[in-house]
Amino acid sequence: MAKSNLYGRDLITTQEWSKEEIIQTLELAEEMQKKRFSPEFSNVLNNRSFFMFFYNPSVRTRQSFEVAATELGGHGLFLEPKTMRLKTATSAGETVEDAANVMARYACGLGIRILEDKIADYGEGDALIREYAKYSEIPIVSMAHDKFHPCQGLADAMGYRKHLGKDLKGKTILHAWGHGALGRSHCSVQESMLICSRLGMNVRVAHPKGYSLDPEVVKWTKKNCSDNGMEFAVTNDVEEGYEGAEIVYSRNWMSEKAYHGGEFHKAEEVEKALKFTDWICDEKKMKLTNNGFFSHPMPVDRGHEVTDEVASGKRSIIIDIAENRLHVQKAVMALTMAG
C-alpha cells in the first residue's frame, strides 16, 4: 500500500478525524472484508508489531485486536499495565512520558484499553490517553475508554452501511439507555452518536432522568446533526424515540452521580439502574420503529438491555458489527501504521 494521509495520526475519538477520513477507513475496511485473506493486504505490516495495553479485560478487543496484526502480516502483544513498574498515584514508577518513548522504538503502534473502574474520576482515561499521545511518536489508538470508543463506533458504522445503504443520510438512529447489571461507561454510546452525526444520520436519544450524557459530547452531536441539516433530539420517554428510527442501540450506561470520593461506585449504579424495569428493548418498542435494526456493541446484558426475542431476531446486526470490529481495526492500521 502506498503511504495514507493518515500514516502516524492517533485515534483517540472519530471526531477528531475528518469525515472523508472517516469514510476512507470504512471503505478499506469493506474492501479488506470482500479480500480477508488475499496477498494484497498480508503484507502490511510485515515484522512489525502492535502493542496492546490492557488496564481492563476484553472479549472481542483482544481478539479482533490480535487477528488483524496477524492477518495484515505484524503480530499483536498483549501488555497488562499492573505486571509493568509504571508510575501511579500511589505508587512510584517509571513516568509516561519514559514509557511511551521507549514503546514507540519497540512497536508500529500502541492500543490503550482503559475503563470506568479503573480510574478515579470520569476523563481520567481519556487524559491518560492523550498523555501517551503527546510523547509517542508512534499511533495511539483508543481501544475503547471513559469518554469514547472509536474502533467500535466504525464498525457500527460499517454495519449500517451494509444494511441500510452506504449512504446514510437522513437514516434515524435511536441510543436507548437499557437498565442493566453492568455499570458502564459513556464510550460505545458517545461514540455512536458522534460517528452517525458525522454522517448524516438523525440522532435520538433517551434516557431516564439522570443519565445524561458527557455535555461536551452532547454539543458536538448537535453540532455535526446541524451541519448536516439533521435533528439531535433528547428526551426522558421510554418509548418516544423508537418511532421511525431504523436503527436501536439500546445499551446500559452509569449515571451522572457514579464517581464521588475518588472512585467509581458500581454496586450503588447497578442498584440503581434496576428499579427502571421499563426501560428494556423489547418486541413491543421495537414495532415502533421504520422495521428498524437492533445493535449493541456487546456484550450484551440480556434480560436487560434488550430480550432474548430482540437480540437474536431476524433485525438484530450485533454479529455482524462484532465482526466488523476485525475489519475496522485492520483498515485503521493500515492506514496509520502502514509505511
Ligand code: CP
Second form
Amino acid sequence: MAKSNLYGRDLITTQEWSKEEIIQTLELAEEMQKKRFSPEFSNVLNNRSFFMFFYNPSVRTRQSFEVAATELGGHGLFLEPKTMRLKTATSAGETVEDAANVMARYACGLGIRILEDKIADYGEGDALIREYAKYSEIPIVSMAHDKFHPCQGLADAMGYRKHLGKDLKGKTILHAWGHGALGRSHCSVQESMLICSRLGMNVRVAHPKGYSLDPEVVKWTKKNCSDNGMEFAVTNDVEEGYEGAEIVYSRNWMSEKAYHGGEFHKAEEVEKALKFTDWICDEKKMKLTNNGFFSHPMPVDRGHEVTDEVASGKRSIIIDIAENRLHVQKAVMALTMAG
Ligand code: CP
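Switching forms now, from the form predicted alone to the form predicted in complex with the ligand, please provide the structure.
Below: every chain and molecule of the assembly, starting with the one above.
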C-alpha cells in the first residue's frame, strides 16, 4: 500500500478526523472484509509490532487487534501496565515521556485502554492518552477510554452502512440507557453519537435523570447534526425516541455522580442503576421503531440492557458489528502505521 494521508495520525476520537478520512477508513475496511486474506494486504505491516496497553479487561478489542496485526503481516503485543514500573499518581516510576519515546523506537503504533476503576475522575484516561500522543512519534490509538472508543464507533458505522445503505443521511439512531450491573463508561455511546452525527444521521438519546453525558460531547453532536441539517434530541422518557428509529443502541452508562472522593464507586452505581427496571430494550419498545435494528458494542448485559428476544432476534446486528472491529482496525493500522 502507498503511504496514506493518514500516516502517522493518532486516533483518539473520530471527531478529530475529517468526514473524508472516516469514509476513507470505512471503505478500506469494507474492501479488506471482502478480500480478507488477499496478498494485497498481507504484508502491509510486515515485521512490524503494535503495542497494546490494557489497564482494563477486554475480549473483542484484544483479540481483534492481535488478529488484525497478524493478518497484515505484523505482530500485536499485549502489555499490562502494572508489570511496567510506570509512574502513576500514587507511585514512582518511569514517566510517560520516557516510556513513549522508547516505545516509538520499537513499535509502529500503540493502543491504550483505560477507563472505569482505573482512573480517579472522568477525563483522566483521556488526559493520559493525550500525554502519550504528545511525546510519541508513533500513532496512538484509543482502545476505549473514559471519553471515547473510536474503533468501536467505526465498527458501528460499518454495520449501519451494511444494513441501512452507504448513505446514512436522514436515518435515525436512538441511544437508550439500559439498567444494568456493570457501571459502564460513556466511551462507546459518546463515540457513536459523534460518528453517527458526522455521517448525517438524526441522533436521539434517552436516559433517566442523573445520567447526562459529557456536555462537550453533547454540544459537538448537536453541531454535527445541525451542520448536516439533522436533528438532535435528548429525553428522560423511556419510550420516547423509539418512534421511527432505524437503529436502537441500548447500553448502560454510569451516572453523573460515579466519581467522587478520588475514586469510581461501582457498587453505588450498580445499586442505583438496577432500580430502573423499565429501562430495558424489549420487543414492545422495538415495535415503535421503523423496523429498527438492535445495536450494541458488546459485551451485552442481557436481561438488563436488552431482552434475550431482541439481542438474539432477527434484527440484532451485534455479531456483524463485533466482526467489523477486525476490519476497521486493519484499515486504521494500514492507513496510520504503514509507511
Ligand atoms: N466492545 C469492546 O470494546 O469489547 P471488549 O471490552 O470485549 O474489548
